[in-house]
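One chain follows as structure tokens, the form predicted alone.
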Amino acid sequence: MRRSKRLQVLCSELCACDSFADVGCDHGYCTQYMLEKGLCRSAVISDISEKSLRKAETLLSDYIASGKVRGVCCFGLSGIPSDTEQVLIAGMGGEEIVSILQNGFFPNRLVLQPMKNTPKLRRFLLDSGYSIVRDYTFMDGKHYDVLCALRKGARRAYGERELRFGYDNVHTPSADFLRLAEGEIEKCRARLRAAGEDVPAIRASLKEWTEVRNEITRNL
């Protein structure tokens, strides 16, 4: 089955584990990938939407029948076993993911794809004792952030720039992130032109994006 670039990227960040959960599973493609590749012995798929969960359960019906997959209609981690090793949470806001973790449990490994408020999620993970081992942006029509975090692992040094833009985007930037930076610079310039006057918040954002873009181009 052909998966979008977004799903391909998410699947590429999933590791072998004993137990896996896909929170907000939608169609269930990432769980299908884990099982097809033999990367987990058991999986739980969950979604707050019964309709979405049914789609995933239909896709994974053979695995459900064999006892390898269980579907749960619930919010966040409330229906997920607390000893689940690896959890994927994708397509939600960063603040919503923070709320899910605060009201649930802390798995050994997290693969997260927040739609917004990524800096808040980064700070929460670090404050909660996680090591963020992957932290980058990719493009698939629009830009997406991906974070992979471990409960145990070497801590990378996060300053304000890494919190704002992502560690790998700052230190090993991709062409996708450079394209995003160029786009944000143009948006800021357009907003300033449309405003017809200087807007400090837009000017500050323009300065931030310009500085990080210039650092990237110097190091290419």
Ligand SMILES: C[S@@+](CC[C@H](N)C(=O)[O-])C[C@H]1O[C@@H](n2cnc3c(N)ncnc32)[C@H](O)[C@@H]1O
Given for the second form:
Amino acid sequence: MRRSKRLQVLCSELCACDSFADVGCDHGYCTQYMLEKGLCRSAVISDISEKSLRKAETLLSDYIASGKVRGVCCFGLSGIPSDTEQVLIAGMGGEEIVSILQNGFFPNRLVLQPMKNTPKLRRFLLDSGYSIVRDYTFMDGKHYDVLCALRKGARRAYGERELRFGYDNVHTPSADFLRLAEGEIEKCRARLRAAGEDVPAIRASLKEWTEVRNEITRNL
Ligand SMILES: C[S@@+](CC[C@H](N)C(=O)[O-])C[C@H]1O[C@@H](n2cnc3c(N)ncnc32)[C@H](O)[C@@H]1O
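Show the other one: the form predicted together with this ligand, since we just had the form predicted alone.
Below: every chain and molecule of the assembly, starting with the one above.
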């Protein structure tokens, strides 16, 4: 099957492991990738929605029949074995991902793709002792953030800018992130023009994006 660019990026961040779980699996394509490539020995697919889980169970029915994959309908990590090595949680809000981890356990390796509130998720991971080893934005029609975190690993220094925008976006910016920054600056300017007066929140956002854009272009 042809996976979207977003799913291809997520798959490219998954490592070989013994046990893998795809939380909020929906279609199940990422687990299919892990199994097709022989990257995990066993996998659990889970979703809070029975209907969504059924889609993945249908896609992976041969693997389920052979005992390599098990499906579970549950909230977050509640039905996932706590010794699962690598967990993917993608396509949910950052606060939902925080809630899933707070109410579950801390896997050795996480691949996360929050749809919003990424700074809150970064803060939570760092406060929970994780090293965030990959932290960048990519475009697939719209922009997406992806974070990979390890329970054990060298810690990178996160200040306010890294927490807000992502470590790799600040230190090794991609063309996608630069395009996002230019777009946000333009949006802020258009909003200020449309408002016809100063709006402090928009002005602050314009300043923040302009500063990060200027910093990254200086270092290119
Ligand atoms: C937008 S889809 C993303 C599917 C897939 N992970 C992806 O990135 O393409 C979000 C999925 O997460 C499921 N979901 C939302 N909140 C959840 C939770 N707390 N626990 C488990 N699944 C959840 C939804 O039912 C839905 O199938």
